[in-house]
Structures are given as C-alpha cells and as structure tokens.
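Next comes just one chain, in structure tokens: the form predicted alone.
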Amino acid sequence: MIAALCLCLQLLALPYAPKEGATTIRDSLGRTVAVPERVRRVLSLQPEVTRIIVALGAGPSLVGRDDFLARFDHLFPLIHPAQAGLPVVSAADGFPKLEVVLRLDPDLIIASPSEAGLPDLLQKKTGKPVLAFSSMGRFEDLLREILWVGAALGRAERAGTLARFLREKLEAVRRRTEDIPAERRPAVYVSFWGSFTRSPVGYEPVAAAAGRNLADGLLPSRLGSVAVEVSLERILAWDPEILLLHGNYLPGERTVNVAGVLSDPRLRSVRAVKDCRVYYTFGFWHWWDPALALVETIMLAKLFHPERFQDVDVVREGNEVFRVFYGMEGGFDALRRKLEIPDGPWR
C-alpha cells in the first residue's frame, strides 16, 4: 500500500505557487498536487474524506462542512459533535459557495472527483491546493485514500494504523469464507438510495462477506455513478435469496422498508420474501464511512454464513471498530439504535 504512494507521478501545471517543503500527493483523478508541509485549516467537501479526517484525529482542523453532512448524515454528529458549529460551505446541489470558501481561508481543500472539472476550477479560483478523493466503493481504494489523506495532513502514522486494522479485519473474514464455492454463496439483491429498483453495480461488502451481488457487472445508469435502475421483472427472474435494504435513513424517512417489502404482493414469489430474509444494511451513504463499511462486511458475513460466525457478536465487533476509528465507546450501538436497526440474526 505504501508503494502506491511512491509511484512515479507526472507533474501538472498548478495555478498556485506551492511553498517550499510542500508534500506532493496524487489524488483519485490522477492529479498531482503540492500540499503545504503543515495543514492547519482543511475544508473537505467530500463526506467520505471528512469522516476519514475525523478518524485520523484531525477533526479540529476542519473549518466547514458540506450540505449532506449538515442535513442528512446521522453518523457524523455522533463521531464529531463539534460539527454543529461549522459553517455549511455547499449548496443543496453540492456545489461549494465560493465566497464562504474564500472567507474560511483553508490551507487545503478536498473535493469529490465526481465532478471532474471542479477541483481544478476551485484551485484556480481560490489559489489553494485542491485534492479530489473517493474510494468509489472499493476497499483497496479506501485503504489508499486513508493513506493519502494521512500523508496530506501529516498523520501518516495514524493512517497506517487504521489501514492495517481495516485490512486485518477484512482478511479475518476472508479466511473464514475463502473455501465456500460460488454455488453456496447466497444470491443477494441490494436496494439502495430510496428506491427498491435502484442497486449498486458492484458492492464489495457483499463480495467480501462471500455473497453474490446480483447486479454485479451491470452498467451504471449514469456516468460517474455506481447505481443502476433494475426492472421489477428482472428482480423476480433473479429470485434473490436475501434482500438488503438501505438502512441509513431514520425510520420516518424510509421509502423502502422491511415491512413494506414483505407485504408487497408483487414480491410474494421471491425466495427472500417467502423465507423472511429481508434485512436493513448500512450501505454506501454518500460515499462510505470507513468504519461502517468494515462493520457492514462483518455483519453481512454473519448474515450470509451464520454457521461460520457463531462466535462473532456483530454489535460488540462494531463497537470495537468505532473505538479504534473514532475513540468512541459504544459508537456502533448508538448509531444502530438511532436508526432503529434490530439486532437481527447477527447478534
């Protein structure tokens, strides 16, 4: 993983003058950006990166928050209570308010790579170094992202600790399931983003937990997205053994819920419905939370293969993960209770 940070990088012409002693970082768009040796004020417009910054212990350096974290994220207030005092720096469409950014005067800005031209535009308009990061739902890229952000913020040692912990936990799940043949891995349909027929075209927590995401390999409905619209007829033809529903919403906000799916007459013939194997999962929530992505994988592994994870208490494991990442005691349980996710078969 460290080798990924030492690749030969092609330098780009930058519209700002990097100071002596700057650290060169390569971002998710392949851009090479010179970051100040000491970053005291950082503005993250990408929720996944903002959560990583808090996990690195650099939460006090944040000078603003994006609209999604301010309005919709139910985890962020738990892991970083000080967020309530930060100004909102983006509009509802996610585009940053330039006048607010300039007033906050950050040493470093981190943006999403989803809008490919935005990082260069921000860099030009503000004269500040702008990095674009996202894992796009891939564990290897998440590990690399943690290391990159750690290097940018002068917290490489802490980043290495988190990356090793995450990799070791994933490896422990893999060792328990690696000999399970494809035909014994459950067929799983994942319903995300408030629509039963919207699904991710690749979902690594399902694969890492030795399941088969039925939408794997489909083309996304929109460039830069990982989501595809799937017809109800196709879902019926797939006949999934397990249905996973996006559980990141508060109960009153859920447009797709377990009770509704189980009582839907159109889905009566689906194996998951007949066997009452419909569950909430935490899911890809405006990118990932690194701790929650790991807990979700452990949770799904026990859900898919309970005989191999009888000794695993997912809530206890989740609380340990939250303690390592965020220094919180009982953090996963607090989130689970807030979202009213039942214990399910994984306790």
Contents of the next structure:
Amino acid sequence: MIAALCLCLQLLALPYAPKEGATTIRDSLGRTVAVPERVRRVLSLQPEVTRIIVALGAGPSLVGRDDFLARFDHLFPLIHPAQAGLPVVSAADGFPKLEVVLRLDPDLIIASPSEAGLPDLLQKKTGKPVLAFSSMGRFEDLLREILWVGAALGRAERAGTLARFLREKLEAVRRRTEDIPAERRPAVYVSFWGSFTRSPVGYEPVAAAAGRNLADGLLPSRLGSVAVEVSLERILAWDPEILLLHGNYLPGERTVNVAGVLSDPRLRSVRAVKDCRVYYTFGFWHWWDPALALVETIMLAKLFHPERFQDVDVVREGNEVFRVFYGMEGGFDALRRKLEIPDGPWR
Amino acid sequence: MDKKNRKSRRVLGILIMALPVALFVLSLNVGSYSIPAGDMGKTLLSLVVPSLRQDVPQVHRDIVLHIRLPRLLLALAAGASLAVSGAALQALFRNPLVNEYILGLSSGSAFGAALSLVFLGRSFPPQPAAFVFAMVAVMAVLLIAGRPESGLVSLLLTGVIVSAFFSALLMLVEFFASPYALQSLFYWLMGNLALAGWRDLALALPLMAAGLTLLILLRWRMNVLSMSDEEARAAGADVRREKWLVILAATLVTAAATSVAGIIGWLGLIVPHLVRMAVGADNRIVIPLSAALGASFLLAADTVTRSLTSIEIPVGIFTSLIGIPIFLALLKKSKKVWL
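Give me the form predicted in complex with its partner chain now, not the form predicted alone.
Let us now look at the entire complex, which starts with that chain.
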C-alpha cells in the first residue's frame, strides 16, 4: 500500500520538460539544466545569487525573495528598494512554499547547492528548471557564478562587464602588494557570525589584501570558506596584529563590538588590542554581496598596507564599485552609515 | 574475601575522590598556549603575591586567571552537578534510566537560550533565560504531575510530555531565527565550556555549590527514599518534603550548570552507574563519589577537546562519544545494573 502511495506521488510530481529553444546551463553542482531562452520571471532562494541578479540589471524579473533578504539583509533594501513588495517564499537556502512558487510561476528558480538534493527535488516538484549556484566564498567561483547567472538570464554581456571589472580591481590590489614578503603581511584574526571565537577558514579578502588569515589551514580549503570555533587561548597564542570583527550587523544587534574587545581583560595582551588595531569589516552576509566583497578587499588592503594605498580613497572607491554594480550613487556610504561603521586608518 | 573487597572499594573510593585534584593540576598546565611548568607555579603565586607580578608575563596571568581557571572550575562544578543530579534522581525514582534532564530541564533551558539568542537581542547573554526556562519546565512538570510521592511514573511521563512541548517551541523559534542566530544556538546546544568567564560563573557557581551541598547532606535520606513510600515512612522519613527537596536541589544544580555550559548529555546517566559498579549502591557513598567522578570526567573531556586540535570541539559531543562506549563496555563486563 505504501509502495502504491509512493508510486501515485511520483506520478503526481510535475516532470520538468525543457521547451524548444532552451539554453543548456551547467551549475555549481555539475548539473546540466535546460533554461528557457528568455527568462522573464526568476525566483532566487540564494541571497548571493539574488544580489547578482540585481547587479545584472534583472532585479525587475525577481518574483519572490527569501526570508533572510527580507528580514536580515541591510544592504539589499538599498540596492533594490522594490524588494519590499516581493512575497517571501522560503527561509534562505530552505525549501520554499510550493504553492506560492507555482502561483508566482517563475521561468527559472535558482537555489543553493549547499542543501543536498534540494535543487533536484524542487525541479521535480514544480516542473520548473532549477539551477544551483554559490561562490562558497572564493573569488574565482564568484566570477564564474556571475557569468553563469548572466548566461542563464540572457545577460551574458553585462555579466562579462561585471566580472571584468571585479577581476581588474582585484588585480590592481594584487599588483600593489605582490612583492610584500610573507613576514610583512600582517597576522589577522577574523571574528565572524556573532561570536568572537568563530573564525572563517579560507577567507580570501584577507589574502587578496596581502594579509595572513590566522585560521587558514584549520580545515581543508576544498570546503570553501567555512566557520570554525577556536579557543581564546589559541587566539592568544596566535597573537594577531589586527583583529577584524563582523560589521554587517546593525549596531544594536552586535554581540561582538570593538569597545567590548578592547576592554576584555582576557585579550589585553594580544598585540592588536594593545595597539588598538581592532576594526569592523563586512564579509559574508549569507554568502557574499559581490560589490561589498570587492570593497572589503580594497578597504583591507589599505588597512594592512596604508603606505601602498595612500592615493586610494576607500569610500570613493566603494561608491564607484556600488555605482558600477547597482547603478546607485553613494551606495557604500549609505551602507556604512546604516551599519555605523566608524572611520579607521583605511579611510 | 569480603574484608578484602571492602578494602579495595575503599581504596577505589579514595582514588576517585583524589582524581579531580590531580586532573585539575594537570589541566591547568595544558592548553594551546604553552606555559612552562616552572612559569605556571610563578604565575599562580603572582595571583596572590602582587610583588611577583613584574616577573610574570601579562599574557601568562591572563591565560591562567581569565581563561583556564574559570573554565576548569566550571568543568568541575558542572560535571559534579550533572552527575550528582542524575544519581539523586535515579535513587528517588528507583529507576536506573532516569537522567538529570528527565523532568524537561534540557528542553526548557534550550528553549530559553533560543528565545534569548533569537528575540531578546544578540548582545543579551542566553544564560539567565536558559536558567529561568529550565526551572519553568521542571515546575510545570511538578505542578501537572502533582505530588511526587503519589506517582513517580506519572512524574516521569509528564517530564517526557513537557520535554516534547518545549522541544516543539524550540523548533518554532529556530524556524524564525536568522541563520547567524541559529549558529550560536546550535553551538550552545552542543554544550561547551569555551567561553566561561568569571561573570558567567558569578551566579552559576554559588547555585551549583548550594544545590550540591544540599544533595550531599541529603545522601543519607536517599537510601530511605529509594525504598517504597510505606517503608520510607516507617523509617521516619517525611517522604513528600524530602522528595521535593531532592528534586528541587537536583533541578537547581542542573539548571545552573546547563545555563552556562549548554546541554552536556549522558553524564548524569553514565557516572552514577560507573560509581555503583565500583563501590555498590549505597547513596551515602554514591553521591559524593558521583560528584568527584563527574567533575573528573568533564574536566578530562574538556582538557582533551581543547588540546586535541586548534578547533574548539564542543565538549558535549565528546562526553557522549567517549562516555557511551566506556559505559557499555563496563555494563557488559559487570552484567548487571546497580541501583
């Protein structure tokens, strides 16, 4: 009886049948999915991809949003004010409300590859093409992701422009710092995700800005950027020169803040605390915002090596990056004010 | 033979009582930051002799005073609390499967911590809410089930139901939480001593000390309470009052330990059984030895987890991974369950 029930449910599931004129796209999971040539309505359940869609100029084609963007993302309302009217279909990376998805009738759904089986299941249940993309916190994968999403949405040219811009800016930072020997690259501890002892492994903006992320190597790099818990003693033994704190939270929501770290008696012998080199940074906010990841890299480069970036005005550069990506003026400044990120030596 | 047995049990008992002290000294010298043994002595002395401070690096003093000492003290107190709480409730309910969380305490405190982390603001510590809701869950069990002497089975069943209710509430909170609040919550739920500071211990340690003292003083009565109620009354016990006292003290120490260390499972089940296997079921001996062995077990587990890798593995995972096989092996060897 159970087998019969399963069979009926299988038959009831809507099979995805690609229509003629479809383009074949390969996603982060290596799945090959046929996507309609013209995608007019797109549903993204992955915040990083949703931001890329807006950067590609396809924001108006979004038909829904995930709960993380709706409730916790402080940048998204700035770059895409129209998002407020979009229905919430799921938790970030979560399984969406199927009836809402079918009502919204997207031509394409983009999900996260980190939720095993979700893309295939969603495709089977909705009969819509489902792609899975994520950068996993690596610049090369972010660039590839921008190109893939651009191809899927028929905006390959715009995607190429953005990827080129991102690559050139990163390359410019690399050129200014490539001859800095390892021992002159500052030892940096990054505190993320609301806990002082939680740190990202394989955090590329620090390396791209010619710093040494002390948590690198604690887990295999093939996992991408992942968080690990380290002990306070380990941090004291590392004795970082610079402490970076996750600054994406609104000031009232921050568990870890600069004043708290500077006054913590357990940390007073750490070089960064003694020298008052404790700063907010941006980083992940349910994976990356591509523009913010770039601005963060430029900001960190000036923070780590001010003598090499004296001519760089980070706020002006940041605003320029936001203008290129999102077509908005003063975007970085607006976010900085919203999050109350104070000026530092990076300014 | 019997005399020889008694002697070996006494020796074993003395060894168990001495174990926390030995492990404390050993653990104080273990950590990611290497402090030579000679410097450790000087560092400890400098904490009480101010004139020695100039000879000791600040970082050594900070590590010993602000990181290792509070963590080690929490491990000792929480380990003792969870083990004694389990032993006391097993005696009271005359059931070897009872553990310190059976009355809904773990799900209550998890719900409290979740509420705090998700809704009360991220800068608000979760410990007070965890403690309050742990107490609320147990009080709910006691009120719903009625008098403890009238139906122990109904008390246990109510505990299961209240646990399920708070677990459902916890899932509801998790559903509405941001992924970043969820990360903090999951880490807390796994049980760890990593962030123990004096501020966290200021409230929890006195509560654990008070509850433990009461339970150790009541250990004589637990032998009486573990008989049937009629027999206990015939032996002169005020069954109702004394059962309430044991339950409240066990709840107090477990809630205090859980609020600062998260949910550390299996300790209250495994440790009392190990003690009974070693020295028999007399609660006058089982209770203090459970305190010593529980403290040692958690201290040793925490020392291993914080020194094995650079990554901080929650000790709650380790106590289960290591404790269960040891327990099973000993249980198989002894072929009986003591109570």
